[in-house]
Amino acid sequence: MKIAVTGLNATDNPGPGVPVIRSILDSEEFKGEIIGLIYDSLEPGIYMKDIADRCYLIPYPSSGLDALFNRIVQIHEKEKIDLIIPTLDSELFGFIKIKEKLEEIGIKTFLPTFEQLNYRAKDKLFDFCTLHGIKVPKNILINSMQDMYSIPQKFDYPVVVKGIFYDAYIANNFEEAMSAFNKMRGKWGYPIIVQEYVKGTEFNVVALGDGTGNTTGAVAMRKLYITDKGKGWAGITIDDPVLLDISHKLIKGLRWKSGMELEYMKSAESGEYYLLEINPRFPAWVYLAPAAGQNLPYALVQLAFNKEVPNFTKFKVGTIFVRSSWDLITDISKFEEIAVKGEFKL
């Protein structure tokens, strides 16, 4: 079996590709090879030992679907890929659009539908949660500079300003909100989400849905250390039936098919959980799940091949992850190989 995985950008804003690969390789059942699909010749995952057997450059999502599909066909002719696991938000729409064409040439995927992806999008989340009785902060969609002037009438500061794909800033006044708005507009475009700020403690759940409304597995975590970019740099698995019940309810309502990350805030005032965001792929901390007893990435592989996967019913509470960084040393010839040829073998 050959599995191709994207998102090998293990930087200070890490992609999920490397931990997804580590999880798959940890399974004693997996005997295949890993193919890295990369967007940049300096993605650290390329140069890590025992991660990808070979790596190939693919075009950015902005290059269009034809360019993406044609490049995958070229790689497939060499590698005979069995399964592709995209791990980045910005590439999911493209891979879903070419899903059927990939299946025609023998490449499987395990992806949500357009409808599922749209329901969980940041600009649709409030309506979905209201419909299903799940608490969520109030938000407004910003589609122009003029819309920004409605913030003071609808919210008290601070507010959270979010990009449609990534990034979030807490703004304590209108000037800070405008600064965040301009950053988001230039980076991700419209709409921009302005969300009510809920003060409390942040919790996260990594989960896998099988597409029927069933939750194959879910692991809850509380962040112990958060970077200035809002990324969890350390976390601990926790036992919280209420948090997991809400997560199961969400997956059932969405009939979610794929991995996902659910971000919650437990209100310091009421003690209730508010859903902040649904990320439609495994998070960068997903390796905590197999470490705690639920190998969700490998379960996704099994589901993609229509294998019966029993639901995970428990995980080890008190398992901690601490993210680290260190220098990877390589030779200029290796960098030239991927930069010039578009492919690389470690």
The other form holds:
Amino acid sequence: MKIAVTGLNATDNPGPGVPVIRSILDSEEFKGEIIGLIYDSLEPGIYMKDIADRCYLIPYPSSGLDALFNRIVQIHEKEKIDLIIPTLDSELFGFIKIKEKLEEIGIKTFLPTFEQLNYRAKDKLFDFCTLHGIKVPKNILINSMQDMYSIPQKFDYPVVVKGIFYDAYIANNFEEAMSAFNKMRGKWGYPIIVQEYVKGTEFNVVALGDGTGNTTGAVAMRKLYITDKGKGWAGITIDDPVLLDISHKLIKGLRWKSGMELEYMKSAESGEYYLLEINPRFPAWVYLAPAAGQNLPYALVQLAFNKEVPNFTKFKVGTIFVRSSWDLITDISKFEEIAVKGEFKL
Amino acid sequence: MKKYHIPEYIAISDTGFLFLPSTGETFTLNQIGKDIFKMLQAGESDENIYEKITSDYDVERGVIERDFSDFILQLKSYSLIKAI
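To complete the pair, please output the form predicted in complex with the partner chain; the form predicted on its own was given just before.
To see the whole picture, the full complex is given below, headed by that same chain.
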């Protein structure tokens, strides 16, 4: 079996590709090879031992779907790929769009539908959660500079200013909100989301939905160390049935198909959980799940091949991950291989 | 005489390391903190704890009563204990 995985950018803003591969390789049942699909010759996962058997450059999503599909066909002719697991938010739309064409040439995927992807989008989340009785911070969509002036009538400061795909800034006054707005507008475009700031502690859940409304598995975690980019650099699995119940409810409501990360804030004032975001793919800390007893990435592989996967019902509480920074050494000829030929074997 | 309840899911190791599984928070207690916490877990009353501590340590009753009260307040603030 050959599984192709994207997101090998294990940088200070890490992609989930490397931990997804590690999880699959950890499964005793897995007998096969891993193909890395990369966007840049310096994605660190390329140079890690025992991660990808071979890597191939693919075009950025902005190059268009034809370019992406044609490149995958080229790689497929050599490799005979059985399954592709895209792990980055920005490429999901494209892969969902070409999933039927991939299926026709014998490549499986396990992805959400457009409708599911849309419901969890930052600009739709409020309505979806309200409908399903899940608490979510109040928000407004900003589609012009004029909209920014409505903040003081709707919220008290501080507020959170968020880009449609990535980035979030806490703004303590109108000037800070405008500065964040200008950064977001330049980087991600409209709409920009201005959200009520809920003071409290952040908790995260990694989960896998099988597409019928059933949760195959879910592991809850609290970040122990957060970088200046807001990325969890260490975390611990926790036992909170309330958090898992809300997550199951969400997966049921969305009939979510694929891996996901749910981000919550537990209000310091009321002790209630507010859903901040749904990320439509496994997070970069997903390797904590198999370490705690739920190999969710490998379960996704099994689901993609229509195998029966019993639900995970427990995980080991108190399992900790600590991320590290590690220099990988390689020769210029290896870099040349990937940069010139677009193919690489360590 | 007062008694306190420590939820069953709160575990303390022999080194005084305390883990709250619902939030992932960890705490480290010193020797006397660990002794008191274990007595609270065993359901001992505050009176019994004062007696035990004054006999095991060189400390006056008034001092231990005041420090015990501070310690209980701290445990309550972290949701590690409830008065019963």
